[in-house]
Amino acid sequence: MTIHDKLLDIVQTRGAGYLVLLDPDRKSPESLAAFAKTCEAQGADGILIGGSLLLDDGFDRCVEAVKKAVRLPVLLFPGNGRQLSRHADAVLFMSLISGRNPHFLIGEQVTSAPIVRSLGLEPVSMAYLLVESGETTAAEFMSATRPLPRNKPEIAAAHALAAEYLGMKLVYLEAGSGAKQSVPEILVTAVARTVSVPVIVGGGIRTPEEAAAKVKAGASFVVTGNALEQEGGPDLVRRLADAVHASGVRETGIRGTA
């Protein structure tokens, strides 16, 4: 079974999935591995590794340590083509289609594709959409692109539909790391109702209630990262995972799988 198939299976059996994003610049390989193991024990469905910047040369060691520590799918969430490692299960091979910067629409992908192939990584094509969040985020600054307006859900829906027609398998709605405001539910709903591929929502989600709201609005996956570092603790991971899974069960009518 491919990693993409496993992601679809999570949605099918649990209604929605909870993914934890680990930033290799914030912790040592050993700390990342230990935290990933905790997340697995507390109900997370997968681990993402990546960030907008890469200030350390230990990315490969971080991915290797995390992969050895967990049985969960480990996916790369690269901010650029240098954030690749053969130790991961797959890479979210994404295009920043919310912006018009050709480097992140196709340029970075062209230079990265041969490396992904040589490393034997499974590429999971994904549309990456930055959404206005109330402040300039690292992703917005580093990509030199404007985010989609948060009060214009039809614009986001049109971008997501174009991505699906281009063959992309996932749509990621991103408010940005540490965003003041998460992606609004009305925008999540507009996108989820427009496309038939799973919708992932991340950025600015700090509480189980917010995570549940994204699932109820139509998200197939919820991602948190900074909230766990700032609030901390296995208890928050458990409460976020439970909120996502319980909301997924209610929204899809699945029984006995949460």
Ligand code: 1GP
Given for the second form:
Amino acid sequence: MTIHDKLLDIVQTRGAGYLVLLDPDRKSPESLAAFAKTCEAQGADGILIGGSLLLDDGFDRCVEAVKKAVRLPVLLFPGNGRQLSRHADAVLFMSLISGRNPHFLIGEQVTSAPIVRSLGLEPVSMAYLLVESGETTAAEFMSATRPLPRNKPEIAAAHALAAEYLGMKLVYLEAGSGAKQSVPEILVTAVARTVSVPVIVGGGIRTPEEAAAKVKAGASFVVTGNALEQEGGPDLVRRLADAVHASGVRETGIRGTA
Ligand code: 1GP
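Got the form predicted on its own; any chance of the form predicted together with the named molecule too?
Full complex below, order starting with the chain above.
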């Protein structure tokens, strides 16, 4: 089964999936691996690894340690083409389609594609849409792009539809890591109703209630990173996972009750 199939299977069987983002910067491989193990034990469905900017060279060692520690899918979520590792299961091969910076629309992808192939990584094509969140985020600054207006859901929906027509398999709605305001539910709903591919929502989600609201609005996956780094213990991971799973619509069409 490919990782893309596994993601679709999670949506079908669990209603929605909960993904934990690990930022490998300035962390030991051992501590990341231990945390990934905790996330697995507490109900997370997958691990993402990456960041807008890395300040040390430990990326590959971190991915290797995490992959060895868990059976969950480990997906690279690269801020640029240097965040690649043969130890992951797949790479979210993305284009920043909310922006008009050719470097992040196609430039990084051209230089990365041969490396992805030589590493034997499964590429899962993904549209990456930055959404305004109240202040400049690292992703916005590093990509030198303007995010989508948060009060114009139809603009986000048109971008997502274009992505689906271009063959992209996932749509990521991103408020930015540590965002003050997460992606508004009205925008999530507009996008989820427009496309048939899974919608992932991340950035600034800190509580189980917020995670549940994104799923109820139509998200197939919720991602959290910062909240767990700042205040997270096993208990918060469990509550976030439970909230996501309880709010999704399973294949039977029955909302979860967990
Ligand atoms: C960032 O969407 C992810 O790319 C997760 O954001 O760190 O704010 O949870 P947080």
